[in-house]
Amino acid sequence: MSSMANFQPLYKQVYELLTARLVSGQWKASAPIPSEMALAKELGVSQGTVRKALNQMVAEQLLERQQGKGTFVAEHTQESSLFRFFRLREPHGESLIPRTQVLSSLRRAAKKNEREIFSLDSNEQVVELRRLRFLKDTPIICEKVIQPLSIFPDIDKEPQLPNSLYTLYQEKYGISIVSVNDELRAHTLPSEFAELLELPVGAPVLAVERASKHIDGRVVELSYAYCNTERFVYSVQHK
């Protein structure tokens, strides 16, 4: 083990090595992993070592404990993937879990600045979607998903997308979004927008631009919304 990395903690090596089994997919959502005195005797370390080393993947919440059961490579549910991260909620209250309504879906020309964050060649493709989510009966947010087909292969053919695209990412592409960034910025509503979220042209609404990125850390998916927030808030909650 001590030859994987340079100067890394012994549990850092674990960890790398155990992420790969992620990325590779030779674990797979919902399946069990070996127990943790497996792979200290596979892995030549100590238990513990092995224990520190998935103690921080189920923190990231890569794998997840069951009692009783063992521990899990995490599966992107629905439900789980739609209150991790959806972020607007009505203030000082529950989660909610929105409704979704696409919009369109189209193929196109990767642009310049798509290109260079998905490292897409000049000759590549992706998929514009454009969907209306809705709390509570009220449309609340406009938005446009980023999706390169050379991840997603014929993503755009799905008879039905889940209103929580992370689930079909994991299930169907070996994809699984354990970390987003998002960059918030205060504007003003386009008119091509208004009449959807039922608010006039020029109305001031929270624009988020956000980038989700794969276990491996690739950013995958760029998606850019529009938020009504006269009656909900983005809310994020630190453990």
The other form holds:
There are 2 protein chains.
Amino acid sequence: MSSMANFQPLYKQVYELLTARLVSGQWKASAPIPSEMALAKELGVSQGTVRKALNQMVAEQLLERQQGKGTFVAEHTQESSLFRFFRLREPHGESLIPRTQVLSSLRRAAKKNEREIFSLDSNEQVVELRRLRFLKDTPIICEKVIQPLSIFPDIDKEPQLPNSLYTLYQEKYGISIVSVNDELRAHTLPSEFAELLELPVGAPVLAVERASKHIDGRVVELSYAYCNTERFVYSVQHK
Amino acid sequence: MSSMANFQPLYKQVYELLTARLVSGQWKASAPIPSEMALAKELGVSQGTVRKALNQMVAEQLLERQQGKGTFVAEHTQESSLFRFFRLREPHGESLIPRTQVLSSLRRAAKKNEREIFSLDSNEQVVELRRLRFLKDTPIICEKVIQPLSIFPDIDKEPQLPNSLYTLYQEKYGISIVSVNDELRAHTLPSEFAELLELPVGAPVLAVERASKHIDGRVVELSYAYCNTERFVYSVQHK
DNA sequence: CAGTGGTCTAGACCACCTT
DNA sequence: AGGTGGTCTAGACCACTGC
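Show the form predicted together with the DNA, please, the one above being the form predicted alone.
All chains and molecules follow, beginning with the one already shown.
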């Protein structure tokens, strides 16, 4: 080799390759991926090296392994994905499953900041979706979701949106949300949302601005949510 | 062995043992801990098994490793520990170092919920500390910290509290905060804090209720903070 | 130079699942 | 029984650090 400047550990190269395969969608969520031995033989590395790459992917929750059965693409199914990033719960209590009602959906040109965040061309369109979420039949969150049409073609034509959008993203568009970045503020409730949340105008609400990232690192969804935190809290565990 | 019911992988036993050593404080933060080879020989296991235990501790940010130099107790020093759990920053920007001013400190009997959370006897005392934190010379957070005296003897006698309490906990009391659990709400600002935060009574503020845990899993500190989020946001990254 | 951690391999044995 | 992942070992070589 002419230079060591591009040196990458073998296990990392394997990790990159396998992650690319996962992203490309060539592994079905229902069947196990090839075994350690099969991958090692195919790639010409030792089983231990494949194992190290696979374990890193497990740590990032891209894969799940079961002794004796095999290694599987992590299923970000309804409930688990809802729980994974949805952080509202009863004080000191458990997570709850929210119910969701779609309020409206419209296409419009992307704004300047959206074009920057999503890396869009100047005339591209996005879908702006408004939803109301309920916990225990109480309206608790009013949210606005921004989706680029170039990433989610005709998503506004979907007949019925599931409770968890991330499931739809994965199944219909091959987009796996692996990390989200939330910025939280306290706001006074804007008048346009007061009736929906059954709160007086000016009541304090938690404003959550979220950017969601696909496996490849691109931001593919933005959302802005106003949460009533009278009876529920946003919970964070740092380790 | 008479039964396999208590089977634990070797590396996990090593992990437990080394974590216990770390907690006991017998490793100085300045000097490297024994090398992989030395630990492997002492414990009668292979170097690879020691490595697996050490790498797990690195993943939990209990240790830090540097190629060629050695393995060190993670320094939760001023800046790094402040950044680790302190989540207020400029929108879309970097973390900032807060300045801190102590307002008051008093001893009192533990309340019922505090006795439960800290596992205290019925007549034990706690210290209630009030502080004001500044970002860029703007008062931004008013907080109340609860510390059990049985865990932090005479902490209210400390002549000068550092900007980061966690540093003091580690150096003087052998308490390492390894995880915190925050519950966030939007509140209206109570009148007692309005003047301190230079905000009108009733302004929306972010209320953060935090429980901090020592390595052994015990909650050793509670804090209640009111944050002005007009110019700064509480940032969370989920992976 | 010797000592440290980082990577990579090969092989053994175990526990678990399916057939 | 045969295949899977999980653990453990031993040894080789590399990269970085400090003397």
